[in-house]
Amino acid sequence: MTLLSSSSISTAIGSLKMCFYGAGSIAEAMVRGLLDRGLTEPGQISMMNRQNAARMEELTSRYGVNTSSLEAEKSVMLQEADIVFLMMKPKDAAEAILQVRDLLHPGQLIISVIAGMTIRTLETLLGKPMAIVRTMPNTSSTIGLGATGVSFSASVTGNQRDLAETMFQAVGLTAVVEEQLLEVVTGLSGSGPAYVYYLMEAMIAAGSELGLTEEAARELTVQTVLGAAHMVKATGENPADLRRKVTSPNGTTQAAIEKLDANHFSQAVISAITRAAERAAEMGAEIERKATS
């Protein structure tokens, strides 16, 4: 098999028909990213959901993509697609896949953004051998700064891998991992934005309690977090090294870090990420039981 070059991959993506089953914020982010990067044209994209016609009209108006609320037309969209994105909510996924699986065929690439649903469960629901890409993006994808974990079924070709990675790189960065590590990705970056928001909540509250206006506390917090993230990325240095550089002996930062250490800050974060990863695995097991019962 000949692997495609980067330019050939971009050209190939533009020639493929894509169908998004599920039209939430991540689906919209993907469409916007693909279009903004010039990887495809609106006419190559179709989007569908179970019953929200107003949402379909909104997406057609905003992006010029193909949508429909008619079952016959949705069936054609699925049948004719080269790439099918499964982006429905986990609680609805098994039922929805069973309803449409006869419309899907082995020549298609299936990309799943269904939290917790394993490749094995998806293969069981589809009832036929298909190339499957399982992904775990996060909500920052909606502004093009997402982090997406990606895993592949054994039947995914090298070119299909490159296609999938290139498409998700349109909304941020990608990390290819073994499937069993996607739960760790879920705990770290999938749920990760919420941890940062939680920290920011506390910083804003502290600033306000100590006398700043809420607006000033918010602006200072946002800029501080933004600047710190950019410092890590721009310098390439380890966060621990950057922390040590701004921690003067017996200074204010050292006093604050000592207080965080006294409250087991690092261990609390590690425990939180571990629990999120465990919960992702539990959800996957629940989905598998329901899908195969």
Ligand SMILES: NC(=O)c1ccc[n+]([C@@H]2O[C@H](COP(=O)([O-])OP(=O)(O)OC[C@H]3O[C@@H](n4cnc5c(N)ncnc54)[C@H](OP(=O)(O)O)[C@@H]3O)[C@@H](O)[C@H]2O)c1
The other form holds:
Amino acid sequence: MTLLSSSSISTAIGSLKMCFYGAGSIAEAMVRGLLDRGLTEPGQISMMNRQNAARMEELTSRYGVNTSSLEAEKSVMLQEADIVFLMMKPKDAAEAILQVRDLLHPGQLIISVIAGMTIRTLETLLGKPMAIVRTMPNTSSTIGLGATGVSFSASVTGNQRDLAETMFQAVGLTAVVEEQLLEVVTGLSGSGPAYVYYLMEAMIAAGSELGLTEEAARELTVQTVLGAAHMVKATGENPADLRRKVTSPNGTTQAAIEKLDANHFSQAVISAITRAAERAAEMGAEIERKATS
Ligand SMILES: NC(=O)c1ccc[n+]([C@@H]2O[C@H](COP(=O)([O-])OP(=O)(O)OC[C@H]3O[C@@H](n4cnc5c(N)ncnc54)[C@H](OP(=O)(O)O)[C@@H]3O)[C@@H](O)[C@H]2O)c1
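Return one more block: the form predicted in complex with the named molecule, after the form predicted on its own shown previously.
All chains and molecules follow, beginning with the one already shown.
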């Protein structure tokens, strides 16, 4: 098998017809990322949803992509696509896939963002052997700063892996993991933005309670979180090392960290992520049970 160079991958992506089945926020983020990065042209992209015609018009006028609310046209879009993105909510996914599975064929690459739906369930619903990429993006994909976990079915080729990774890198970074670890990815980066928002809520509340205006507390908090994330990235240093560097003996940061330790901060975060991963597994099992019953 010949593996493509990165410029060849970009060229290959541009030559492929992509159909987004489900046209919500993650689908829009992907389309915007692909177009902004110049990886493809609007004419290569089709998008469809279930009933929201105004949303279709909005996407066409915003990005110039092909959309349709007519069933016959939607069928052609799905049949003619080289890559079919499954972009609906988990609760709608089984029905949506069963509706179109006869239109799909093994030459197509299927890319799913459906939380909790396993490759095995997707294979069962599709009813035929197909190359499947299962992903877990996060909400920051909508501003191009996403973190996406990616796993592949056994039949996904090396070139298809590169294509899929390159497309998700258009909305952030990717981490390829074994499928069972997507639950951990869900607990860490999938739900992760909410943990940071929660920390920020607490920081803003503290600043306000201690006398700052709400606006000042918010601006200082946002810049602090932004700056800290950039510091880790820009220096390549471990967060633990950066923390130690700003923690002078007997200083203010040490006093604060002692309070966090006394309140079991690290254990709380670890048990939160562990519980989120467990919950992802529970929800995945429920989706699997419903989809295959
Ligand atoms: N948003 C995130 O940050 C995030 C993060 C990780 C994973 N995900 C996963 O990404 C998926 C999509 O999430 P989202 O936030 O983009 O959802 P969303 O904004 O609610 O969009 C879902 C889309 O699916 C369409 N749809 C539902 N049933 C359909 C059917 N039978 N046929 C055709 N289209 C159908 C909806 O169309 P109508 O509007 O016409 O009903 C809508 O366009 C979910 O599985 C979610 O688990 C999202």
